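Listed next as structure tokens is one chain, alone, in the form predicted on its own.
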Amino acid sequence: MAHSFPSDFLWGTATASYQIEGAAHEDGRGVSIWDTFSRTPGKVKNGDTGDVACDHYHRFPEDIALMKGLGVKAYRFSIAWPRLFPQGDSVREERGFDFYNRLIDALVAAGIEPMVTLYHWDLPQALEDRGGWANRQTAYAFADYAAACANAFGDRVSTWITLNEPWCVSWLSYSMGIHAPGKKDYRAAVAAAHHTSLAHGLATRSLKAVNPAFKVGLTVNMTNYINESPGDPVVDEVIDLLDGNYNRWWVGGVQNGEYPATLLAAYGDLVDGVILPGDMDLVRCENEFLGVNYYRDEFVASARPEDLPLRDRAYMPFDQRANLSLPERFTGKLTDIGWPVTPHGIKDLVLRIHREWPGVKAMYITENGCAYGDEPDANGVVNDQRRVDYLRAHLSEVSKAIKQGAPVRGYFAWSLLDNYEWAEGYSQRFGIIHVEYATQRRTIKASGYEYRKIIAHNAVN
């Protein structure tokens, strides 16, 4: 049975600047928080850094040619803030602007639509030194940076994503210490969660002030929390907190101008002096789309009732209050990074968004992919059949969701290239194109050829 897509469905691939560009010390680029974090002993597997990564900074013509050969219609890439403004202030680095102008011009010449993400985690270190996303002023600096990008590139870029995965920016970075800047400060994470929302609202207005016709959206990572102990009210309570913290905070803020009430009650005085009068009017804004990053569902086996409700300001993430575990049915069926494969979840999620936030006019699946470490065989062929199966299964579910009314307008495979996978370094491979890091040789995997076929037929057959 063929699972088809609308005739104007946008097929793309996605990357992020620090994960692929390299050239970390070239052409005046400033230091980012990931440069600092990756050099901190014990923070990144094998001590890997993004200094070279996929050397996309020098090899982007080859990568664009590969995309064109796959039939890709759009390329979602991020701009490195420190390349344009090395200190995160108003002092420009023109060589950085020149690089992105060359990249965008090459994409347009190849007939590939550039979709720009303004922030994919590489904050200028100078801004972090002043508090980073826990500092309200970073949201205003971001709005100024967005305006500069709009003025520089807006004659060729019409679709803009403000921030990528603000939950990761807030919680993995400021509470759990897993991502740069590696802090473990619950209060700072709550502040960052609000300031990223504020930054999106301010940046949306900055972009629209340059060109009201721009299509602007926010990309959020979302999941479905599956209750493995139905009927347990304590599990219900912790799932509500998890869902509010992970799924509802940003979408509800942007769409309705409000955060989950149960979450605000749990945070208590942590939001005092953070959410100021008038802020939610700034957070709420009209966007043309929502970007959705989906990888897998989460499973809640039980909860720790002694930790609920959040009493005495016990500063710990809600996922430490839940016993997250994988059901036995996933034994031996995880991706290399340890995630279950739950393709039905992508359909459930976009239908939920459509149902609960009817103001979302359109959605793009801005990331979806899996980590499998298949290498070229003796003939140079990368037969990553598990990724082929993952891609087909998830796209089949997206097709079903569209037929049930979900306004999904496009899909961006994560990732175009094997690349620097944040705290996992180079140990995980998500690409549909294999990269041999020592030589920078690119090899299209079986999944890349499968994606080309899907794009050509506008269907999963």
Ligand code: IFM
Second form
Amino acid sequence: MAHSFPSDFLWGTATASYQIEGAAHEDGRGVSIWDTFSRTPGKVKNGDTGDVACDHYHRFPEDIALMKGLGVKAYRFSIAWPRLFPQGDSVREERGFDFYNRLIDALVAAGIEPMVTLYHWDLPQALEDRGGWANRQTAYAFADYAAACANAFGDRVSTWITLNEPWCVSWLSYSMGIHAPGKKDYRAAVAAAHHTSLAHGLATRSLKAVNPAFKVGLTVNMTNYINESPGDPVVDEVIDLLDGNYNRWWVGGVQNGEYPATLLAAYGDLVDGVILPGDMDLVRCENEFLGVNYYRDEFVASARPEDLPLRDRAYMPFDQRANLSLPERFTGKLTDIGWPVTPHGIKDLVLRIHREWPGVKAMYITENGCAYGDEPDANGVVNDQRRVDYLRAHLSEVSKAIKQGAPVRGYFAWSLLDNYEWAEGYSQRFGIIHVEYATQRRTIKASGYEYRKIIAHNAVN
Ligand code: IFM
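Got the form predicted on its own; any chance of the form predicted in complex with the named molecule too?
What follows is the entire complex, opening with the chain shown before.
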């Protein structure tokens, strides 16, 4: 059965600056927290850094030609803040602005809509040295940076994503210590969770002050928490807190000016002096869309004594009372990074968003994809059938959700290219285009050709 899409559905691909650009020391780019973190022994697999990555800084014309060949209509990329403002202050680096001008001009010339993410994790190190996202001032610095981008690129860019995955920016980075800056500080993570919300609200206003017709949204990573131990009240309670922490904090903040009450109670006095009077009026804002990144569902089960050693993953005190996503309990397929393949989850999620936050006018799936390590065969063909299956299955579910009323307006495959997968270094490949890092040779994978077909037919046939 064909799963079709509306005629104006926006087909895109997505990347992020630190993951693909390379040229880390060129044209006056300042040091970012990922330059520092990736050089900290033990933090990133094989000590990999983004110094060269996919060398997109020099090879973007080739990458745009590849996108054009696939029939891609829009490209979601991020701007590296330290390329424009190396110290995170008001001192500009014009060569950084020149790079993004060249990139945007080339996209427009190719008939591909540029969709800009302003923050995909490469914070100027100078700002981190003053507390990073745990410091309220970073939200204001971000709003100034957003205004500078709007003034520089707003004649050609009309759709803006403020931050990518604020949950990762706060919890993965300041509490779990897995991403830069690698802190394990619960208090700092709570502060970062609020300051990223505030940054979104402030930046939305500074973008709209430049052009009220801009379309502005936040991209959140969201999931469905599946209860594996129905009847255990502790699991119900933990799921409510996890869901509040991961799914409801940012969407509820932006839409309704409210954070989940049970979560605020769990954070207790950690929010005192962080959420200031009037803040929630700044966090709540008018947005044209919500960006949704979906990869997999999560499974939560009652704690078993034999699982205890695995529970060092817990990043919040309340998380210690149940087991989250233990892969050994999942009987379905896993991708190479160990994530369950749960395509129906993308439909459940967007329908939930539509139901619970009717104020969300439109959604873009700003990321969806999977890690599989398929390499070119003797004929140079990359037959990544598992990614073909993943793509088709998820898009079929998106099509069903749209038919059931979810206002999903576009889909961005993660990722255009194999790239730097953060703490996993280059060990995980998410691209629909293979990159041989030693030569920078690009090879369209079977999934890339499948995506081209889907775009051309506007349907999964
Ligand atoms: O590679 C990342 C991306 O930067 C943010 N979202 C998830 C992707 C896969 O882990």
